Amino acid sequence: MSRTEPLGNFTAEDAPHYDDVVQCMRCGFCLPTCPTYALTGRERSSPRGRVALARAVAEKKLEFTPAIKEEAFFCLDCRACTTACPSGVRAGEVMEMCRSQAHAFYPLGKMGKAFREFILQKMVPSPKMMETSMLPTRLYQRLGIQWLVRHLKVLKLGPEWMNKAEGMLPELEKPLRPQLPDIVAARGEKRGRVGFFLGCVMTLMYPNVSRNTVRVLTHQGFDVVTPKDTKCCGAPHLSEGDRETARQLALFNLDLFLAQDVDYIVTDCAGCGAALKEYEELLAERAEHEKLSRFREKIRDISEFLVEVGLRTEGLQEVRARVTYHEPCHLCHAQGISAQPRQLIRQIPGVELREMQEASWCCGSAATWGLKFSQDSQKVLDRKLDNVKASGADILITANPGCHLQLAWGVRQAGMPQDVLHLMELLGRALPPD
């Protein structure tokens, strides 16, 4: 069925595919994997219930009601249900489509619409505008205003999400994108040439992580090419139901990276990797199949790439640490990458990996979900932190900036001693000095 044909009571543009909503056998395998079902015990807040709602709209048995809109945004899109589903039902993607539908059925007011369009269509697609927007926040931290605000607990008087958002801020450095050379040469025996997809959050909030990613890649013998014009991968737009802007960004990145003479395209952001691997589907009717297929074949998460080419361990220094690993949903469930990060951790001399229970259970971040549903997010996070404590690890490792922000904030709030690091920061500690 064409994407532009109306489906039941959905609007014509960006409706779920009928095949995707009739696959569900209602077996219930998804129920124990769903954080929102665990929180509420409510059928409609389960993957099975949400898909049933979408099917009812597709079959004209139900209008697109406010309750369906609510469930579309209450879904974390963690995709744990997809991993568990024997029929391959992708409830998270169905809810992503329903978010687009929600904006068609229940458009925002004039001010809200203008603000949303400015953020998603003007600011996020512009690397320079994003970098400029962070300057006041860096001054807020450098001038001691942040210390004063936190000391006086001023933000506790405002909405809960605002206090949490401020509390999650890491200590900001200058963005990495303008600092990173266009090409960083391989060290030692050269093994190839990779394009580096530097994500928006990574350059703005975790430049040290991506700096280490480039160090690791060059130490492994790869030239690293970082196109400075790279735009957002489109993941925030898919999450917020703006699929058209996501397509425009995808088309730009597709042409930009295919023009580079690289063997692979590597990212250290699980959310970016999942979005990039979905370009083939997102752009199915907008780009040539051959280009999409060539792009998809090159995309790798950094852990997936290093295991595939083989980690060169000679020269790695000992890092004495007990670590546990939290699996980002968009790495283990959206990309099926679970064993590779563990394999890399075990190859670092001196590191002891202590598995936590429910390592692949969501941390409660899920883009803006952790702010929109802050109390529910805290419950999901508490469950994760209990498992971190029980592991007895000194360091909590993850591989996605959203998880990193949420977990680091949660550990601080709970007064826990663990450092929270990206896998590339841990591996970077094992590299010899530059």
The other form holds:
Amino acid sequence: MSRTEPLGNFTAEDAPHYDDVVQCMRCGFCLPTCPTYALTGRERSSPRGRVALARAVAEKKLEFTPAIKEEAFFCLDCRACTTACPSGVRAGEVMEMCRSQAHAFYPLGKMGKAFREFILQKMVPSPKMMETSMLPTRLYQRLGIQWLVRHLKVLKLGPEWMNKAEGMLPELEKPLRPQLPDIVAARGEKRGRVGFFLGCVMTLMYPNVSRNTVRVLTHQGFDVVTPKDTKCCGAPHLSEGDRETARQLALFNLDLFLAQDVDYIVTDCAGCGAALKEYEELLAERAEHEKLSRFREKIRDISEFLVEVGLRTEGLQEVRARVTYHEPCHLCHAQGISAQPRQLIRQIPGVELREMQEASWCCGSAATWGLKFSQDSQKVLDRKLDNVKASGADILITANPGCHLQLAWGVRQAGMPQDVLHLMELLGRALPPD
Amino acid sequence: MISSTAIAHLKEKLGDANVLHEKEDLLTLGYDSTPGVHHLPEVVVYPTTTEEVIAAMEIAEREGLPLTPRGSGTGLSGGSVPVKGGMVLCLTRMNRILEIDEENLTATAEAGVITLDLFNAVAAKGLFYPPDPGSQKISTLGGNVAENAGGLRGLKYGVTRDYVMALKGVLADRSLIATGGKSVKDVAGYGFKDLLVGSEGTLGIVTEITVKLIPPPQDKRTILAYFNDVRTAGEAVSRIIAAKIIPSTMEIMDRAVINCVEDYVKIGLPRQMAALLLIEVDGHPAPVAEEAAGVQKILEQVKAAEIHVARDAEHAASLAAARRTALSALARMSPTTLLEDATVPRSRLAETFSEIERLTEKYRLKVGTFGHAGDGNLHPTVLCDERDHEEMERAHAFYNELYEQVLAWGGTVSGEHGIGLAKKEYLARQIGPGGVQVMKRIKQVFDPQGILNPGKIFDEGDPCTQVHVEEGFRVSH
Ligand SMILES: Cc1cc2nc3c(=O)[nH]c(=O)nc-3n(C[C@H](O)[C@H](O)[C@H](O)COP(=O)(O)OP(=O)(O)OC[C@H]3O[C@@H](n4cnc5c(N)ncnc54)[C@H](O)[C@@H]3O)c2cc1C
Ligand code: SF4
Ligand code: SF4
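Form predicted alone already given; the form predicted together with the partner chain follows:
Below is the entire complex, every chain and molecule, led by the chain shown above.
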């Protein structure tokens, strides 16, 4: 959905397509699904309103005003509106484009720019730098937060963000990437060979989750190939409106994974999965179509993959637990994967799935949104936690590190008893010992 | 241009968050779901109480601003578009359900309550509020009352009007009106309540609504039938009704829609079929079983090409899938979706389809038609591109000629979407100059200054309001 010709009052680089905004018929079906509209009740903070603003800019009825920038960053990019829209409009993606437009119209100050370049263009793209030159804790604080606070003018931050950021950090182990062998062999009857896309947040903050993902895959009969050079998928860059760095990362990963001899490329991070599936569009003018579609055909979220190939359940051990499932936006709305995680949960012997209300409603994390708008985020989170409470489950399952951080923190803050686990950790508990 | 003192006053009375006047807000509150109409207001207010409604109206009067009431802006005739600028009074923050009276079987709610929220709240108490417009998950009760909205269950259960028992509101002179009550019978004087239902925000601002509830049906059967020609489908509809069976739902889709849905979701619909009917009967289990058998028999008699009777709830949902996805499938086909609501006496159903087919060819358009067959209420939907002026003109010529015929058959130019901006001219054709005159006189009595939703339903001779469809935005300042 990007273009390089000028469109109305947008700048030429990475403007939304006019077709994408004209497609909105203003039916309003997206309104009740939008968390920011629920917060403010203000039309301009709704998908329909946001698309109308973008359209007004495209039709030169409006300049790219600060309010549009504000709306672009206030949008959670949760894509709930995409699921609800009968007309195929993708308001979240239009806002993603507007974020990159915002940088063109409202350039950061010198310091801000330097920081931004350092974090997004040097640090995150280099897995080595992320692991060695800084401890993850410090990294996490610097990445995103301090920089965001000081240098992005959209932020109306109180002092609470720092505590929240600190409080959210899980107990950190060593990053997984250097520990994981390049190839882990399948067990039992071999069914194939998959490439594992190990995301940055997963290796740094949830090594135990991805370790379980690899265990599950091998137990299911797949060789797991983890290319060590894998770079960030580009999602943080898209979310901050730095599409160019995102493209460079995407190009790198594209070639890296196509060079592996694998049947599928699997990830356990919903955010990475969504970004990888969008390479086709992101790189439309930068890579050969054939390569892009070959890559696209191989990408699977782990739960999508396991259901597609069929979960081998023999040998699974009983896990006595009542669980409820929170759907990550980037899984259910961005990738349309909703039934598969539930099916896997039901296939684990002993597990009782208790559906919560509004399972596909955002948890309020949304990359750095939860830190930028911490009070709003708390309201979105509270709504989620109430639903978790009402489900009567003792384990809360999710499938994305952003949700994981937010939910684990929220549950702790609220003094709730639930354990928060990634679906692969739950499945890992059912595996026979290695 | 509204003065800054007036803005300050409004904020003082209603609170900062309930008064919007930045251009970005005005831009996003000057449209509804009607393609091509858009106009900026000068200020938008969100009253949370009746007192605040009155306070806002007082300031509007001082500033000489006309008032346009607004719910969720899902209207399909331009009703909440502020064509004369002024103040938009958005009722969505008056959204409390005040009472569910299980003894009298009524519910009372503020005008901004979302239709589906009321449905769910009464369902939780084992009760049923039947009006279910396609927009129910976001439309407001106030908007439903103002448009007298219908829905899929209209044939058996009626439309919004049939459930409104009492209304409270504010008239143009800021006097309060309360009409109707919880008594099932009420013949005290003129039926104001009935006048306000369907008045499209031109006679008063509705703030509180009391609706009738009924016990929910205990059982339901779903039947799907395909037909080789639309005439047979029309005949099936007539025969079912003649057999004294009133289904709760009797929805029709033509070949174009069947194919659009199949293109979109690929669920194996038979593309060659001319029409499908989705029929649901509900009520007590015994009569439901009998009625379902009756429907099935009639479908066999008229020789429907395929008949599917749902085995269970899951199967029923899969049978209803095509109808449920119809709008999405159509809306994705083209940038602009023109959704109309021509309505004819049931017996003219098949002829109407033939007429639509003929006009589709004549005007070289892409048209899909679905609708509430039992009510004779069809949605011939033109799939077009508002940037293509020539195509838009053909689309309007299409509707023009279709409505001509619909009127000749004794039908109506609007079954449920209202007149608003989009159909003023058609209304004049339907009811004639005498009819329009009477309506104007009624309007005069309620609103002598013409401040409530000016420019809607009929023209007041101001060329500025004689817009029907127009591309892009109209910006008033
Ligand atoms: C996809 C889609 C499907 C639809 N399906 C149906 C359907 O099946 N049946 C049907 O009947 N309609 C349908 N509609 C049309 C529309 O949803 C209804 O007319 C609905 O009642 C409008 O409610 P709203 O809250 O959006 O009102 P708005 O669009 O905001 O306003 C509609 C009119 O009511 C007036 N109004 C609003 N609130 C008040 C109030 N409190 N007091 C006085 N006047 C007021 C406004 O001035 C305006 O004239 C559909 C629309 C869409 C987009
Ligand atoms: S649901 Fe889609 S078409 Fe409808 S208003 Fe929202 S974005 Fe527009
Ligand atoms: S992506 Fe989420 S927050 Fe953004 S407009 Fe859509 S529903 Fe609202």
